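Just the one chain here, the form predicted alone, laid out as structure tokens.
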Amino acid sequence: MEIIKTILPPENLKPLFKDASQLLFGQQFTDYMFTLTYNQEKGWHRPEIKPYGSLVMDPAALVFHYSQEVFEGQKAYKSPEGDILMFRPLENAKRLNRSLERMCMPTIPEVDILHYECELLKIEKRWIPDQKGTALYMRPTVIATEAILGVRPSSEFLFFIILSPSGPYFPEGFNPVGLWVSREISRAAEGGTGEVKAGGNYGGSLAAIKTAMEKGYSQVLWLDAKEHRYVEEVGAMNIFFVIEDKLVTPPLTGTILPGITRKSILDISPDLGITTEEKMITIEELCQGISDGRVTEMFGAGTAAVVSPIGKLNVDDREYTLNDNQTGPWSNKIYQELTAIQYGEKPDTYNWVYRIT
């Protein structure tokens, strides 16, 4: 399908950021957005790139009442040569479709998703910051738009992509953050939607995040919903531990999001000199491991932060400190290696980077 494009005159474009180092995460948006409409008669149709603006929707749209919605998180980078780089975008497209299937929403061909993203990025290239630690954050989203108050799948949908030039996800940047362990509130349960990027997963996590911040911590360390013992995720990221010179992360059991950064770290780590293992670990084992020195590092991993070192952990009002609250050597090494590939600073031997010239 040919994309309909509405191009603004230069004088109507937004001013660019003055200093990329001062960019915050997800607070500024570019000039254009992409939209694609679905109904049962036409399927997905009318791809359009148009000026960024509000969505006009019926108050009875199903997304507002039953949370039939999914999204993705991606980034675009600028290479030293000035090309646009995307990191494993087809993996994001595949995950978006898995989320759509779980939420009873129509899938979109992955090659089409990538094509729409590329066309939008070509128009918005001037918004891609070129300073390390910054990127153009991409938010593909699908929402149910049929106006009817009935608990059933919608027959109408809107797919849209918005872009945001962004700095570090956490104000601390690439520095250790503190975590608070939630014993009562859970992120996801078996049989639920924890393994897909559905908006309800994040809305339900806000109460625990609010408590963590009130206690002086940046994020929540989530435990399983059944026994409240097994470590699952950190905030909106996957979690990794360095235990006796082995990199350990919980397995994908249906409650944990299959992160693209997580997958990349598991692929790249053996080449960096550390073996990996996917296994369940209890919060008691983690605390004991920190106390006796077997657990030397922890970090979160996700698109927004890439790697986020963890320096402090509050469990039942007792605080545990890792590596003197400093970034550990493996956290730093993995972060530097991944970001060097993402920014096109070193050869991509894994064929992960998609280049738009």
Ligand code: COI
The other form holds:
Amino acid sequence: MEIIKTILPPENLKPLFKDASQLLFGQQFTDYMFTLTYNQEKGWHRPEIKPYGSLVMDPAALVFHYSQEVFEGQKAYKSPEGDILMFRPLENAKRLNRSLERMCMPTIPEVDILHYECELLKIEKRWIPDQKGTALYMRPTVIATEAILGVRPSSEFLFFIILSPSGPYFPEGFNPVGLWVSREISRAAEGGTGEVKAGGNYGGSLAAIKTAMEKGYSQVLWLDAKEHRYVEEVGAMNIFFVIEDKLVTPPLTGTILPGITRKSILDISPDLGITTEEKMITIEELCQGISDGRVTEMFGAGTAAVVSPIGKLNVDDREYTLNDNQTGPWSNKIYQELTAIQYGEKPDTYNWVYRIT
Ligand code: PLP
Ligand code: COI
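Alt. form predicted in complex with the ligand, vs. the form predicted alone above:
Now the complete complex, all chains and molecules, led by this one.
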């Protein structure tokens, strides 16, 4: 399908950010957005790149009432040669389709998603910051637009992609953050939508995030919803522990988002010299391990958060400190390796980098 493009005269473009090193996460948006419409008669149709702007929607649209919405989070980087790089974009497209299926929404061919992303990126290249630690964050999103109040799947949808030049997700940058463990509120339950990227997962987690922030922590460390014991993941990232020189992460049991960063870290770590294990771990074991020195590092991993070292953990109002609240050696090594691949600073031996020349 031919993309309909509405291109602005240069004088109508937004001023670019002044200093990439000052960029925060998701606060500024580029000049254009991509949209694609779905109805039952035509299926997905009318791909369009047009000036970034508000959506006009019926207030009865299903997304506003029953949260039939899914999204993705990925990044475009600028290589040292000035090419646009994307990291494993087909993995994001596949996950978007898994999310769409779970939420009764029509899937989009993965090659089409990638094509639309590339076309938008080519037009928006000037917005890709080139400093290490910054990138053009991409937010592909699908919403239910049919105006009807019955609780049933929508028959009309909108897919859009917006772009945001971004710096680190946490204001701490690549420095340790603190987590608070939620004992009562759960993020995801068995049979729910925790393993897909449905917006509703995040809405339901805000109450615990608010508490964590009030207590001075950056995010919540979620436990399983059944026994409230097993560590699952963090609000916007998967979790890793270094336990007696082994890299441990909880297995994907159906309530954890299968992170692309997580999967990549599990692949590169053995090559960096650390063995990995996917293992359930209780919060009690974790606290005991930190206290007796067997758990030496903890970090979160995700597209927005990249590798975020965790320096403090609050469990039942007791604070545990990891590695003197400093970035640990494995967190650092894994961060350096992953970002060197993502920014095209070293050969892409895993074949993960999609280059738009
Ligand atoms: N877990 C949750 C709940 C997330 O929102 C994210 C972010 O996308 C992740 C994990 C990490 O996933 P990825 O590495 O694919 O960005
Ligand atoms: C990402 O890492 O891309 C995410 O989607 C996390 C987000 C909820 C901020």
